[in-house]
Structure formats: structure tokens, C-alpha cells
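In C-alpha cells, the next block holds one chain alone, the form predicted on its own.
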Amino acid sequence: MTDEKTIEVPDEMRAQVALTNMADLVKGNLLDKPYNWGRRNSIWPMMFGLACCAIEMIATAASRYDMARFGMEVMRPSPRQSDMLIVSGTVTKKMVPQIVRLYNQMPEPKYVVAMGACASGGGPFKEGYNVVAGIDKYIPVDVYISGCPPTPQALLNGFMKLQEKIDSQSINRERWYDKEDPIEALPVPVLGPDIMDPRDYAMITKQAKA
């Protein structure tokens, strides 16, 4: 690989050697397939659980279901070393600020899996005064897994859906590589008499004055 355009290659080597430069590889999307293959097979989930769904997540990580087949067996205790956040269980209003803070600390590219009915939409506690009806109201979710709680097989199916999404991504299209459009951290909700999203402050102030 070189930036020079005038290098002579002996005839006996032409079938084994390809000379190009990094810009041409990226522009032609030739790096996407091997790059995504490496990413899809080395996703590190964060060691994080909320409720009963976390028990099924732990079972999935045990030897019977063998998450190592997906390269996901290395659960990290730190968000700064994680690629995937599995929101497994009931999301209470008291927990939302911590989840958003952990999400912001994860490096790009990062993914979120909403595991179970509670994380996806509130589940049986949806009308509860202290429960959030879906974590996607505060952080972007890539894969939703139904169930209460989902089985380990369902979680593995969710992992495969996430791998399919990774396979379709391109270095040329994703925002994480765009220097001119940096990704900003999400605002951390504030827990007061109720949970408040800083993005709604203008609307709350307008209604209060009215």
C-alpha cells in the first residue's frame, strides 16, 4: 500500500501484489467488509443489569449458550471499554440519569439493546409513577427484544440482528468518522419531583409561564 503512482511491479508479482492507497480503499468501500467483520465478532457488552432480564442475560453468558461464538463473551466493567449496552430490566426514573451518563462514556461506535418488555416500553409497570415507558425516550436503541423476560435464545437472536446491522454500515456514511459533524453527548436527565429531560426545558418554561 502506497501513495506513489509510478511504482513498477515486476510481471511475476502482478498476480500477487496490489498497490493502492488508503484514500482509494475508503472511497471505494473496500474496507467496509473486513472492518465490519472484525467489529461484529468482537463486541464487548457492558456488565450492567437492572432487573429479572439480567438473570437471563447472565444465563446467556454462561457456558450452555456460549456467547463466545459471537465474540461477545468479554463483559467489561467499564463503559469506556464497551461497545454494547444491554438495558436488561425495568428502567426507573431514578436510574435513567445513570444510564444516559454511562451511554455518554462509551466510545463510538456503540450500540444499545433494549432487552425485554420493560426496557422497550415499560412492560407491566408502564403506568407506574416511577417507571420510564421505554429507554428509547432518552438514548437511541438499535435492537428491541420482546419477552418478559426474553429467553437466552431470544437474546442471542438479538445479537445476530445487531451483527446484521453492523454488516450494513459503511465508513463513508457513519457519523462517527465525520470530523465535520462531531457527535455530542446526550443531555443527562434531571431527577426532581419527576424526571426532566433538559431538551424539554424550553417547552416546560413556556407552559409554566402560560
Contents of the next structure:
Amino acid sequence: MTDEKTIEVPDEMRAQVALTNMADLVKGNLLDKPYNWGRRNSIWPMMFGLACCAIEMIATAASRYDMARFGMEVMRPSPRQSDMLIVSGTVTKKMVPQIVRLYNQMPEPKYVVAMGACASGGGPFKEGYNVVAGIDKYIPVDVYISGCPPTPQALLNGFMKLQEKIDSQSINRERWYDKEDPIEALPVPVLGPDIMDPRDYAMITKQAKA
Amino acid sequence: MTEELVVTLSALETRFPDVVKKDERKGYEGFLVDTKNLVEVATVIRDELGYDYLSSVTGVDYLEEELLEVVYHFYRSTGGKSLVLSVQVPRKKAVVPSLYDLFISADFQEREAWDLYGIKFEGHPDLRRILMWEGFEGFPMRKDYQEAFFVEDQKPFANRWPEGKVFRSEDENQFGKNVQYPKGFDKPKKWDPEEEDLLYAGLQELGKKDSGDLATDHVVVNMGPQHPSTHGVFRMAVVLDGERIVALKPVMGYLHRNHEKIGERNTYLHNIPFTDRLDYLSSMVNNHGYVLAVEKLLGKKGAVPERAEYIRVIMSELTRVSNHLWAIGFLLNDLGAFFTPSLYAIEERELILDIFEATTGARMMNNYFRFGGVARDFPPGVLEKLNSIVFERLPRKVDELDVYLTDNEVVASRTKGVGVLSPEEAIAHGVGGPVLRASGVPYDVRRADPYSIYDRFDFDVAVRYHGDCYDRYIIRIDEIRQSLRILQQALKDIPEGPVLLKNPYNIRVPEGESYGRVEAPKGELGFYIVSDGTANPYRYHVRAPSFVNLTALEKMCVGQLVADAVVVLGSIDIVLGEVDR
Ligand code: SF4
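The form predicted in complex with its partner chain is what I need now, so please give it after the form predicted on its own.
Once more the chain from above appears, this time first in line as the rest of the complex follows.
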């Protein structure tokens, strides 16, 4: 696939250099390796804590467990600069509109980690009238971490799982950069008599008639 | 009844014949007052009898009697036992006069009772929902309110035990999630949310001011709920004139996890792990407050063996040390010294967590205290480790923090004279803990109303007198030193023996009400419990120090620069799990 006619490669360099073009690289999945290697080692989490689990997240960021070993020490307070949303705690109905909004503001490729029992499925507070039984009812989740709270080791293990996921992704398959058909923002829930997901409006109207 | 209360009662009875009555229900310790006399009686209590500190206001729903009750706990800021007043109103027409004008500490607590019970407080200047949002359907703490995932009134649920039928609540709900809508509600698209409008309406009122000859506008800035300086999901709506704060409203409820509703469905023992998750930085102390309240009801049956009392004190004080370390670290974060001081603090906290983990099996959520003792004894080796930390390492490290921070130019210039709260204001706002003591009021529950075995130890109540952020910082260093003193004495004296006498799984709590309070690292933590003799608490209320301390936030911030609001908030040291519950 080299283009030897236009670019001269000196003889002594031939063993080290291969010439190709972008289209071929992408098609042959050759770009994925270096691209994913770069991404997996510099996932910037959003500086965003919800509840008790956030304390363990901070402990993980501190010197004893040291998230910096994974290139994750750069916590960004702004969603526009972060790659990963760690949902670290109980998601309440009052909070979920903000979380969906934050998620929408993050640039692709973005990842969501549900840290702990609450974020994964409601946890000990699941039955509460103001509690969302798992953030995955509103935004897609990539990694679930069990525990209440997950220990720092468990959290790190979750990050490693996320890295594995990143390794397995390919620019050819993912939809991050699709110009023709861009990904729609998720609908932001509204605080009504109870939390209302715009995707459920039809169902709400139907139940009123029943 | 204590002697003190007898005197108070006779004083009240002579002043108000037929108006103030002793609460005759079995196990109740307060006085019943008519709604129309409430303000008058409260004024006398405050001005003549010296009960100037309104600690807790909460509602109770007596469904069978068709009554809603509001319970007030008053204290003297000089120490002593509580004075409990209750007023009863019919459920259908629940209107009670507000005590806001007498005790500002009623502000948020009355709003909470309105939010969760639908009790209207006449005369409250800003009676909006506080934990839920405006427009939410129903008053969730009422006994006849049922959640979307409702199964049964009380645990253990009959279908889960002993049958063991496991199911996912989502599968039973037609929306597949935790929601329910009122009957006939069919216009979700036309819904008009009013929460924010009401909030801003209140703010504009406050923010109206003449700005001199140059016409300027005020700006409303929202900090939070996602903001790195708010220590969680807390929000401040601030009105600014230039950079000066002219009005501020805290907005909370973003972590309202329905602790109390769930607590009333749980059995008594179930609630211990839930209290861990209130102030999740000081789980052990939360445990302590709760078991104290229940043990009070249990009477002799709740007696605690000596060794367990010592272990309780040791654990509580270790918690205080770790909490204050964390608070100092993150106050420095808020000052702009991002993460480095915190790293020093967290390093020491980790050592304490190791002790917790070895003893209880968990780093944070310890679930360690039981009615009548603690769950298990220290495993071998832990006491030696504790000794080395308490006698050697921690004193050294506190001195180190002190040297680095106390005389630091930047710390001093950012905190001295900022967010001042006078002692009178502090008492009126009902703040507690380090915030109260930094304002010059030497009030510490461990001394003012001793519980457990705190009367045996030699320690000073730390006090500072300026009431600014600097004093609120330095008082935490003082308190760590005092806690270490207590720890050193406790570790020297700890006797051998059992740590738990009875099997805690099957307790019957006699009828009555009780209020157990402890000096939590953040202030007075109280648990109000009403028992009807069944296996579940009839009423379970948490008087959370962080929540009440926030009442004073606006007072401290108005007139300061907006950057200082962050520091003031950091110096109060809140934890959202406890604010919102
Ligand atoms: S999973 Fe447990 S520790 Fe984490 S937020 Fe929920 S209750 Fe707190």
C-alpha cells in the first residue's frame, strides 16, 4: 500500500518506515491501536460527586490508591473537557435532569461508569420516593461497579474494565464522528408531579385514560 | 422527670394554667400546648426560662387519631436537658403558627415539615418545599402516602420472608421505573414547572436595593448542584451586586434519599446501616446517636457493658479526628490550594480507616454499633496499632498541619474577618458544633448533656471568639487535639470484658418517644424516635447538624465577595447525605 512514486524513502530507512494513506489506515483498522492506546491512558473523569461513593472516589484519586497510574488524575469540573462520567452515588429524581444535561454536554467519545449499588440499581435507597433506581434508566452505562461503596480497589478494577472496552473499539464501527447522521442529545427529564421522561409521555397520557 | 424539668413545669403551669399540659401518653416526656398559645409560650420559654436554643422541629403523623403533631426540642445554650413541646392539629386543617420570628433555626425545619407533612406554618416568610421540588404530588412522610415501589407498610415484607419470593420492583411498575402520576394526569407536555420561578421571586425581593447614582443591575448566579466547591450536590442561588453578595438562597434536596420514610418501614436494627449513610464521613458517630435514642427507650434492657462504652468513645473520637482532617483539607481546597493539603489529610484518614476496616469489616459504612453494645471486639493487633497512631503519629501530624497552615499568609488573608457570625446570631440560627463554638459559645453536647461515658474524661471544650472562617478552621485543629486527649485516656483505661450482652436481633422497644443526641463532628446530631411497641419505629426523625447549620449560611455570606461564599461554605463543613437525608 505504499506510495513510493511520490515519497522517497532512503534505503537505510526502509526497514523502519511504511508509507500508507489515511483511507487505507482506517479501513484496515490500523489506526485503532495507537488511537485507543492514547485514549485508554488518558481518560479524564468529570469532577462530580453525588453521595457517599464520591468519598471513595476521592480516596482513590489520593496518593494511596493513586488514579494517576491510569492517566486519570486530571479531573475536570467541566463536562466539555471530560471523557468519563463517574456516577458516584445515589441518583435522585431532583438531580437526574442535571445529570442528563451534563451527559449531553460531554463530547464524544464518552463513557459512563455507574459506581456502587445506588448508581447501578438504586441500592439501599431503591424504594424511596425521590430515588432513581439506577442511572441506566436515563443514560447509557458502560461499566457497573458493585459495592456500597465499592472499595478503591474495586473502582480501579472498574476502570481497567473500561480500558478493555476502549481497546476493543474501532473507529470504523463507532458512531462518534458520523457527520451525516449525528447522535441526538438525550431528552432531559422534567420535574412534574413525579419525574417525567419525555420518552414516556405517550404512556403517561395513556395511563390517565385507563 | 428530672428536677430541672419539674421546676420548669411548675413555672409554666403557674404562668399558663390550663394552657400547658403534661403529655400524658405513655412514655412521652413533653408538654402539650394549644396552637393559639404556642408563640406566647415559646416567648416565655425563651425569655424567662432561658431555653434559647431551638434544636429540632419535626412533624409526626398520627393517622389513627387524625392528628398531625409538631414536636419542638428546646435547650439552654448553657447546657442541660431538653424541654419538649408538642402542638396537635387536625390532619385536614394543619396550620401551626411559625416560630421563625423567635428562633431562626425553625426556618428550614419548618419548611421541611411543610414539604414532607403538609403542615402549614403561618407567618413563615418563605414557606416553599425544601427537599422535594415545587409541584411534587403529595406529602410523602404522611403515613398514608405510598411510593411507586410500595410493597407493604413494614418490613420484613410478608412475601419476601419467610417465603423468599424475590422480584424486581421495576417489573411490577407499568413504567418500568420508580414513578407514579396522579389519577387523570394527562398533559405532561403542558406541565409548567414553578420551582425556579418561586425561588427567584424570593431572591428578587431580597435583592432589591438602590445602587446610587450609577444605574446597575443585580445578577443571579447559580453555583451548583454540579460545582467543585459545593462538596456534593448542593446549590446556592446568589444575587450579586458587582462581586458583592446581596442575597443568597441555599437550594437542597438533590440527595434527598428518603431516609426517614425508609427508616419507618425498617425494623429498629435495619436502621443502623442506614445511619452510616447520613454523614458518610462520620458513620460511627451516627450509629452512636441512633443507638442512644433506642437504648433510652429500652431502659435497663439497653444497658451497655463497660468495654463497649470505651470502644464507642474510641470509635467516635477517631471519627471526629478523621472528619476534621478531611474538613481542613477540603477547606484548603476551597481556598485554592488544590488537593495538596487534602492529600496530607487523607493520608492520616486512611490510617484511621484501616483500623475501622480491621474492626468492622468496612472502611466507611461500618454498621458497628448495636443496641446494648458494639458488634464485635477489636481483633488482635488493632489496639497496638491504635496506640501507635494515637500516642505518636497523629499528635505529630496535627502539629505539622498547624505549622503549615495556621500562620500561612494566604489562609489568614482569605479567612480572617470573613463570614462572621456573632454568638447571639449563632444561637438564634441554631447552629451547632465547631461553627457554634467558633462564635464564642462553649456548647458541646459531650459536656452540656453528657452521654455515654464522656463525663469520665478530662478534656476542654474548644472555643474561639471571632466567629469568622479562620476561627472555624483553627477550632478544628483544637478539637483534634482534644479528641486525641480523650483517646489517650480511653486507651489507657479500657477494661476487659464482653462488648455485647444480648442478642440484638430480636428487640422489643417499649412505647414512647425519645430523643438521643450526640456531639457529631459537625454539630448536634439528634434522633427523634416514636415507638408504638411494634418492631418498627413509628416515627424516625434525624436532626442533622449540617442541615440546620446551613440556616446561617445566608447571614454569613451577605456582604461578602462571591469567592468568599465558597470559603464560608467550606468552613461550615457540610455533608450532603446529612443535609438532604
Ligand atoms: S452505593 Fe452505598 S455508598 Fe454508594 S452512594 Fe449508594 S448508599 Fe452510598
